[in-house]
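Let's start with one chain on its own, the form predicted on its own, as structure tokens.
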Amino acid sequence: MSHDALRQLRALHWLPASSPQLSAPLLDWLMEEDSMTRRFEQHCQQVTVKLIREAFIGAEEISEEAEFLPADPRFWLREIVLCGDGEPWLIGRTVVPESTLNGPEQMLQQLGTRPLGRYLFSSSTLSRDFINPGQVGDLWGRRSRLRLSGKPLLLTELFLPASPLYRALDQG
């Protein structure tokens, strides 16, 4: 399941936030400025992380993501499944330039099964450059460039079918 979902995440088609395909309830989720982990915690008892892959990769493995990041030779890659009460809700892919990983940001390499949002949103140096909504088939996702102490990382998220995002759409 996770490898198919990662392929779908990489195939997201990016849309402008003004796209007529994006309803108000959908935009409420996709343009969330706060931690998605916190948002998910409002819909379940426990949010957990299943680690798919965590490793350094070469620049050739980041393809279109490269346009949003410095031209480093190596990047820290973290691919995870975020689960609500054990049910897969989101696939996340974080790409961090090696140049970002100095000082306190080295902690990004040691998150393990800790949600990225818990680390990022506890930092007073966090800022966000943009959020791009995206779609692949019936699934929605988003891409966001964040900065810690001005140093960039790129986070791409695909909301899986069991995600509370889709329950919100059914009610809207």
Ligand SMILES: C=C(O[C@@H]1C=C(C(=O)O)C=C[C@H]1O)C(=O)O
Second form
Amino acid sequence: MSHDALRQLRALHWLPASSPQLSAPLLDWLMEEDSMTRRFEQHCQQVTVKLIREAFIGAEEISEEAEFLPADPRFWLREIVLCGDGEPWLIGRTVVPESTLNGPEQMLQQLGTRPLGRYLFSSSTLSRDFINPGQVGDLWGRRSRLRLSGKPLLLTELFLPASPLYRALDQG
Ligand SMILES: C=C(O[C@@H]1C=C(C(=O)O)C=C[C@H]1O)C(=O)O
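Could you give the coordinates for the form predicted in complex with the ligand, as opposed to the form predicted on its own above?
Next comes the full complex, and the chain you just saw is listed first.
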């Protein structure tokens, strides 16, 4: 499942927030500024992470993401499935330039199955530059650039069919 979903995440195309397809209930989810992990916890008993891949990668593997990040020689890649009560709700791909991974941010390489959000949103130095809504087929996603102590990382999230975002859309 996750490899196909990762291909869909990479195929997300980006929409302006003013796009007519982005209804209010949908934007309420896609433009969430607080932790998505914490928001998911309001819709299930337990949020867990299934790790797909954590590794250093070269610039050749980050294609269009490169335009939002410094031209470092290496990037720390983290790809996960975020689950609500064991159901796959979201694919998350995080690309961290090596120059971000110093000081306390070295923790980003030690996350394992702990949700990234628990670390990011406990940091007093977190800021978010932007959130881009995206779409692929009938799935929604988003791309954010976040900063810890001013150092950037790029996060792309694809909301999977079982995620509460789609239930909110059905309720209109
Ligand atoms: C950034 C957050 O962390 C979530 C967890 C992720 C992970 O563990 O890699 C990735 C994407 C997010 O949905 C968040 O909670 O907002």
